[in-house]
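A single chain, nothing else alongside it, follows as structure tokens in the form predicted on its own.
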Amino acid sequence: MSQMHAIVIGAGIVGVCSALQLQRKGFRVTLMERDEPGAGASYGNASVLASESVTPISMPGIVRKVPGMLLDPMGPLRIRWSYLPRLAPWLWRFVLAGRKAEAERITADLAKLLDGCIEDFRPLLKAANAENLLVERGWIGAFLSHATLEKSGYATELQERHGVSIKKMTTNELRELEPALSKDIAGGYYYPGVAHVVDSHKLTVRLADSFLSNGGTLLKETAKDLSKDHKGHVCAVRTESAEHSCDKLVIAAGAWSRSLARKAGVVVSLDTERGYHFNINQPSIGLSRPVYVPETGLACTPLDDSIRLAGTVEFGGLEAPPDWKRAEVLASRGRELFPELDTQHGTSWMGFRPSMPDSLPVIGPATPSSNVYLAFGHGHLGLTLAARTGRMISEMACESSVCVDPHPYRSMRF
């Protein structure tokens, strides 16, 4: 593949890993990004490699929760009224994905993607001298109420059925792992197979530097359009200043991928979750592994020199201004979970998470005969599945066997 040129649009963690995996296959690769690598959702995510997250966001009973999404402005999942007309088709598919048969099918497809996904990171981390950024201590699912804990049985049964290692723990057992946890939590689960990184932005930058040091090219330009040859194959990417030829193209532009995919010939049901975080620089507590609260969607992750509170989601598109109260509410939820947590020294952030209604990413060719490959829509699993996605894209670009059957993640599945 040394004579073939691939362009990857998007230098978030998925785009960078795709560029690295193509490079490892022998392609000459150009990474195209209007900003710095890792400046988008890869900068501020929860930094968790959530290999246990085999269940979709939409689960049986989700339809009863939709009114609450509209009425509670500070709920873990909020829909802005003004955005509802545009979101409606996506939301309908989201509700349909929560039917039991669909949820079980999606769980099986997510489990295939997630199986071994951390292992796909290891050669990339080693080559980038970034192995020290990965921490493997598992994570905790801590429940605030006994009632919610009891209702979690179906989801955990699905996880166990698909090979996820789970250990149910009492409040005292969880506090032995993380003494800063509140005595008032109801108990929960420990997932030993989960990992996290101490800085998701630093990881993306380190991997991008590895890509460049191995001969890759970074173009700080914005993809505007695609040029096609007489066979209908994309032969170049047009930016505001030039036209760049290519043999293969990967669209990994996150929340901005939909318009580019349309130019490649496919309409995808992609929308944007606006994710917030609150980063605490002097947290006053120790935390050795991430903790997740299912009732509120709160994820608390220990980073290099801070604790990140993340997990609140809002549907409002790419244009509306941030609602910083949603970041502030993370601080109060953090104090509920960790009574001694000092949230005075915190900073807020908002980013755009590309999401599909069925919680499955789009991985594969835009159309069956296309030389354009799509790699976006990972929702809450962008970091988790970045190396696996890049590997699959590189294998498809080489027209070789693919480590995971890409059919469930095809662009035209709706």
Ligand SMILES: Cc1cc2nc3c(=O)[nH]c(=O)nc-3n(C[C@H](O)[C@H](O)[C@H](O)COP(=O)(O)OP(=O)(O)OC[C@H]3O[C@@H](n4cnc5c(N)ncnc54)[C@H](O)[C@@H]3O)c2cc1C
Second form
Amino acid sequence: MSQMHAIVIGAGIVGVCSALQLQRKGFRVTLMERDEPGAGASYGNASVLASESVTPISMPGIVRKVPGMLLDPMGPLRIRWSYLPRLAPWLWRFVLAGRKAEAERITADLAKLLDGCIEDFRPLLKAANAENLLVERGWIGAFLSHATLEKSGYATELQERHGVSIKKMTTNELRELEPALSKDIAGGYYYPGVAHVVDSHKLTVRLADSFLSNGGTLLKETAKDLSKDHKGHVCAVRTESAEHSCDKLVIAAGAWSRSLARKAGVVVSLDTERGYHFNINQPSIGLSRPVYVPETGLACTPLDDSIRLAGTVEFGGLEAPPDWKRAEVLASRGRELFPELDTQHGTSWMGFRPSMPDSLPVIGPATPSSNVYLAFGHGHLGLTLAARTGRMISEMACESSVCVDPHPYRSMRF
Ligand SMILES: Cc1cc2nc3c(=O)[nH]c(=O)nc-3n(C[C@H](O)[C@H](O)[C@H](O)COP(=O)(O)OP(=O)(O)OC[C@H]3O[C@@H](n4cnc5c(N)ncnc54)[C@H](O)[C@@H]3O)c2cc1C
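Form predicted on its own already given; the form predicted in complex with the named molecule follows:
What follows is the entire complex, opening with the chain shown before.
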């Protein structure tokens, strides 16, 4: 096994965890990244290990929301008109995934993947001496209106059915946990099993450093093409400057994975849900745990030295420039939740979630007998599921038993 060479394309949190797990299994591993580790979506996300997020993004009733997505540029879900023709096939699959029976099947498949996902981080954090980056204080779902709180019953019922621990709380009970919360919220839920990290970028970099200090190689190059041997197996990755041979290849290039997957012989329905953050260095309030507002899609997370307001979804592809007004809107929504929050000074960021229409990632071989493994499409859960994904990929690459049956996450499921 020590002779086997694996290349992992993409040093986001999914690629880094895959590289570490392959290394732990005895592979010689090269991590190929065109930028710096953690420069993609893994840089600025909400940093929540959202182990309770078993329900898909597309849920029953989503069809009624699509017109609003087109008409409200500052809404929590937005589609840019110019991108609609390219998005249409993906959007149709997204709508189909929201049918009740489908949503329930997907919930079961997500729950299997999420079960124990935080535990899978522990050996990686320990080896990186980075256990202090993990904070286990749960998280809060805070509702702005009584009407939406009442309508949330179906989603919480699905969560409970799949073993998620939930406590319904009044406004006062939530304010006992987080005194900075507004008196005007309608109440919500506390999820004790959820964790967060003090900074997703710092975590990715620390894990990448651990990979390097264990003898891994980091190549700052862009994967352009794949070379195949006479049997049709991928034997090398071609970059702008060289050709690097490999026995196994992992494509973990986040939202940019689609063209590489096609070169490995598979067409995947991958698009991007662009998201924003507004990061406040001197927030003037204290916060112990992340708070999420389902109505606005806002997540507020205490990082080691700041508070991050993150979230919302914008369908606009990989090329269109950011719409920074969406980050400003996050600031005003933050004040709605925390009246004392000082949002005068903050920094804005946009990132590309790699998203599949059914909210399930792609984890597994490109085609049944391929030596190329796909590890992308984690949408809103890439940080949460990174260690679990890396473990599954390394188990498949070793042809040993896999901790979660990978069938629901196969590349050719549509
Ligand atoms: C606003 C926002 C909030 C979020 N909050 C959360 C959260 O709280 N919890 C959670 O679990 N998830 C969250 N997510 C989702 C999460 O950030 C992503 O799912 C995750 O970061 C994806 O990781 P990745 O490694 O697949 O992709 P990325 O981090 O995007 O990494 C892909 C890497 O591949 C590199 N690359 C691409 N093409 C090539 C190539 N040809 N050659 C070499 N390198 C290449 C890129 O440079 C990049 O570094 C959030 C996302 C956003 C946008």
